[in-house]
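A single chain, nothing else alongside it, follows as structure tokens in the form predicted on its own.
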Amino acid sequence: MLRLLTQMIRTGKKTEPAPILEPIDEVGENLRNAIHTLYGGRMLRIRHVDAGSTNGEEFEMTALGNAYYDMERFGLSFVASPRHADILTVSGPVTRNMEHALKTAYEMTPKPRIVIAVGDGAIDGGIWKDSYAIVGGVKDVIPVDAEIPGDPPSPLDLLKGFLNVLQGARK
């Protein structure tokens, strides 16, 4: 938006922006439906964990909530405790600060939970993988049931992967 009224600005033409959000509505629409046929209707509440991350995924997973990507409008919302999740996000790789919080969040989800380690060093520990501060990978940790690679994955790579690991849950 900001492009199209920056060229407005400084050429005087009104032109048409180019079609982003379809990709956005296409991906949304299909997690609407995936979210409707396994939760009934309700929203698919998200508490997200950062366990040592450089707080890139967070500002990414922040951006979900804005108005461009509004991702409460595909039946997504975080929530404040562990006990009101459906989906355990947790970035960042492992620190051993953070070992036992993250233990605690686990256990505090109920059953069926869904685990998604977001981003590198959630995955496998990242660049920090051999620190002395560093325990490792989320799966090092907790049981993880999917990734979403990236440093950070973009916005548009979060709601695939949610996407993603709905699919495989309806199977």
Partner chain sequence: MVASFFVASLILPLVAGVAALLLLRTKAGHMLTQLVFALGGLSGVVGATLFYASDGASTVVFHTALFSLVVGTLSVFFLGIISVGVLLTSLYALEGLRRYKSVYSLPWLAVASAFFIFGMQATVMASSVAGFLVAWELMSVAAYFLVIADGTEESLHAGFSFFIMAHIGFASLVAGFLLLSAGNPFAEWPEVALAAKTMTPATLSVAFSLLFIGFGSKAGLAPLHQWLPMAHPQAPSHASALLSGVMLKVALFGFIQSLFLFPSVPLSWGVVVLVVGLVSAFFGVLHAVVESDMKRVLAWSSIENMGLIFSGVGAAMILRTLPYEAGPVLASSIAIFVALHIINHFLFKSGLFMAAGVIVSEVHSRDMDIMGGLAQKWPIFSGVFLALALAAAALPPFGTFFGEWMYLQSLALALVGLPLPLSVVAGLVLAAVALVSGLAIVAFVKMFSSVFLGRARNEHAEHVGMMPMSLMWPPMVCAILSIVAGVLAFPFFSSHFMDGASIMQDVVIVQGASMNAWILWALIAGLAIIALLLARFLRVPVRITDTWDCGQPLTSRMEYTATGFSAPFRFFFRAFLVSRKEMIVTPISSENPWIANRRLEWSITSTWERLFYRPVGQALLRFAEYARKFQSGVVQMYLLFVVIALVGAFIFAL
The other form holds:
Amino acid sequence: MLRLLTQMIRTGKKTEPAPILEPIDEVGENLRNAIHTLYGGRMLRIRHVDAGSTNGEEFEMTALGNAYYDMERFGLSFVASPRHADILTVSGPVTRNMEHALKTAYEMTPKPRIVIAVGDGAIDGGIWKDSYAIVGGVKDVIPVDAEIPGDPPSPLDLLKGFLNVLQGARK
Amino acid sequence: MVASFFVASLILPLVAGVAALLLLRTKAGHMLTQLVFALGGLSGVVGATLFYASDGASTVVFHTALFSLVVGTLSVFFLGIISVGVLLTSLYALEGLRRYKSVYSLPWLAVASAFFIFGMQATVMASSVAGFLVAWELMSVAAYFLVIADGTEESLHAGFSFFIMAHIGFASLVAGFLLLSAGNPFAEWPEVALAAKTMTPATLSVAFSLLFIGFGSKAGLAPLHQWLPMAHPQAPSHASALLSGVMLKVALFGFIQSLFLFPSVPLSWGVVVLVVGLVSAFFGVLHAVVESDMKRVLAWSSIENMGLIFSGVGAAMILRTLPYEAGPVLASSIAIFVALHIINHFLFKSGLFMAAGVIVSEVHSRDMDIMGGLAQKWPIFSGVFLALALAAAALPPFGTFFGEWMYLQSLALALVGLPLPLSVVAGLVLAAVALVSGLAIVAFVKMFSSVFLGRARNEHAEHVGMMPMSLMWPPMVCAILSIVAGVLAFPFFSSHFMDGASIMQDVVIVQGASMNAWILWALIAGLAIIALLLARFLRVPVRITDTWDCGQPLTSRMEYTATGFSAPFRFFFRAFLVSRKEMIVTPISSENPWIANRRLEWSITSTWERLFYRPVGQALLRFAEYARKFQSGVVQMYLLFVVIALVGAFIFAL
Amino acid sequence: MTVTILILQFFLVLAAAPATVGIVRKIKARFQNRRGARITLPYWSLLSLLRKEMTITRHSSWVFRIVPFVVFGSALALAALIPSFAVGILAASMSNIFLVGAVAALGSAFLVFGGMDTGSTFGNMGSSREMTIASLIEPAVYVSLASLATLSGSWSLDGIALFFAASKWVEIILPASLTLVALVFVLLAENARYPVDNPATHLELTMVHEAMVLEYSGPYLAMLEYASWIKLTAMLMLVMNLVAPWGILTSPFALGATLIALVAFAIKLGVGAFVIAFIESTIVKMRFYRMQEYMSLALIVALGGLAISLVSIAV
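Could you switch over to the form predicted together with its partner chain, since the one displayed so far is the form predicted on its own?
Every component of the complex follows; first up is the chain already shown.
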């Protein structure tokens, strides 16, 4: 345990100052400000629904929680139940098997709620467009407020996407 | 005046029994019978009230040369409980029993109840050994007929083991009392006590053990407890309420009464009673946690509560014998716990049995695994049941909690000042009682949630009808009384532990801020007002949706059953529970053996069965094998045995 | 005056509760080489929950709706009864150890009802586990509190804290040390922290407390979360006040002492939160079916503590 602790101390904070070319902090700062003014709360809880994706989006979203991106510092967090969520993120084309699940998850998310389609698959079905196994994009199943394109979108794209949504919602 | 009320309460059940036989199976006959029972109960209640309102001196109720009935302070306490029990259960039976008129023969059931009630009252009032034993036996035999009332295989089996156990107990009671009264069966209690003064400690110990076995087997103490969870649930629910809520108390009464017959109580007896009580409480509550038959859970919980009461009696016996200055004070406060718990256990157990009877008659099963969702159908009744369940779990603000608090507090106070080894024992007892009370919470939380919460798991539970008011109010009265017991116990209690620093030197009163009972109630009321204000303030839109199911539609079969809820306990306490699992596979298709109907059957038996009952049974059988050799069937041989016996008797007599 | 101090303590715990969780999360983030959320975030999350809609399952009954109030009420009672900031105040003699234990048990029983009244397997599973933990930790709770009581000669938490504050630290900490360790076991188990439960998990199968509140939303969720934070804060402050009985407000209540007590409260809360975060960052969660080892260890430590207390008051 001692070795682990010294390791921790020696490693230091990884969040900053990483050699960033991407303006995470800047986007994040804007995001935080946007959240401030939106709910009166300064926190957004995200419930993610994988409606049939390749898991590419999930990898990128997981990366949001790591030491590098550390989305918690902007007031974003993932929650375990749609009943706790403010934002519903949906990835992948909506397969027939997941159609009901997506609908119930949407139904259970308390208002005000935002639905974001993450990735090309979620926007219009992506490379699976018109396949018999899918219902279509997310917007064919539940109302979508915003879309974040990319296959998969990078974590920064995700953050920017959230920012755009919130700025849009503010207006 | 007082005596006539008690005579009425004694005679009226018998009148009811006769009336039931005369009026046969008419509705009016049933109603009249139960009302006469209720009247008997009422006159008992009035008698007890008058008795305590007056000077409370012993009164002779009935007197003949052969035997007489006397009431004193102790017996009127128990008579009051019997009477309240009879009153509530017979009013409940007005409607509750009528639903089962095709199952039971109501007139004969009424006769059995009549003798049962008469037997209990006469047991408590009996003033001599013989009277006591006759009344006791009357009570046991009548209880046997209540157990087998529905005539099913299961009931007959349960009734048989009840009968055997009751008579083992009876035999040891007879032996114990005769030993104590120096062989005079007609001795009055004071004479017995006088006779006991001259006996050797060894004789007294044997007599005590016999009496403890006799009363303990009736009260459901381990290891002679196995019959109780079989027998009590088989009786009709109002009779189960009497059996569990009242008859066990009569056994306790017998035990406490016979304690006063002994000239002194050595330390070791108290230790035995304490340990047996704790062991019973532990096994009772453990089985209550893992059992999923609704009425059996209640029966196991009776074992737990009787165990706790007996452990309290044992602790009080120990504390009285020790040369320890705070001992008598603590012993008397534990005695108060015993008294409070007798009342509280009676209230919640009778209420729960009656409530369980309603549920069973609506759902058509005693299996909690297939109930559920009743709270949506019966909001008020579920509130009543919740109150009773919380009382049974000994949570505030119910009377049970205050009783157990008193017990725990007294045990904790006994830690200080006792010699070191004994105070460590007190610490262990404290831990055991805490474990038992923790597990009791599980048993009743499990019961309430699997019966009332979530979704219905069978058709009957889904389509239950309206709750008739006539069945709802007797349990409701029990629930209200247990809340009242909490409200009244608290001031009484606080004067003992909080203000009464002089009684309990160990209690530090800070700044004279005395523990005022009403502050706690004010706090609770204040919190409730805050909560209501919050509810007003937080008026947000509410939307009714399905349950969150992760996309796979939930059915009621996916819910945790009562069995599932207690799975961790079966695992953690597997050393004390022997569970037998069996997968029964019946093939459906002859071509493919994999297509089969699979059913899991499993049962839980107690370790007592393996370690105690089985070996004893086998030893008896082996003995019987030997004994069989004497049974040659030749008449001359039997005559020879008679002669040998006679000669032996003569030699012994000379 | 005591009423003022009581109200002050009550609202202090209420005000500090979200910050406690915020600090623990912040320190845990630091241990993971992250920056983590601001420690004020839990306040905002409560506020935003209060303004959201509620979605309630159709398979629930009236019990589901009273659960948040009872659980919250039990937490409020703990905040008032447990000596976290001052000793010797009005509610003091009500903080009898058995009463406090029973009030906490009432809260957990109702939380279990909430999890059972949804028809959801997750809620049921969380309820079953919570009930297991809450009941099996009971012996350790009462034995460790009773040994503190024997040591201090008082049966109220208030009197115990007062005794600790009045005694010499070196003399009191040795006989109480084992009991305090047992109390930390109890604290972690009662508040669903590591190694009993993972408060940050998103995987339903590893949940205990979180699984029971999955079906709650909006203000009800806020009440339940807030209740669990209040309980954590109050119990943490109790343990801290016994381990480090300095700066707690005792009578006579002067203004200067009150200020010092406020500072001490903040420092102790910070240190306590750090210790919890430290524990959670360095150990792993136990498998649920190994929980009886934890419970028996807690009980044995508590019994050892009791033995030491008994010996120390005997000599």
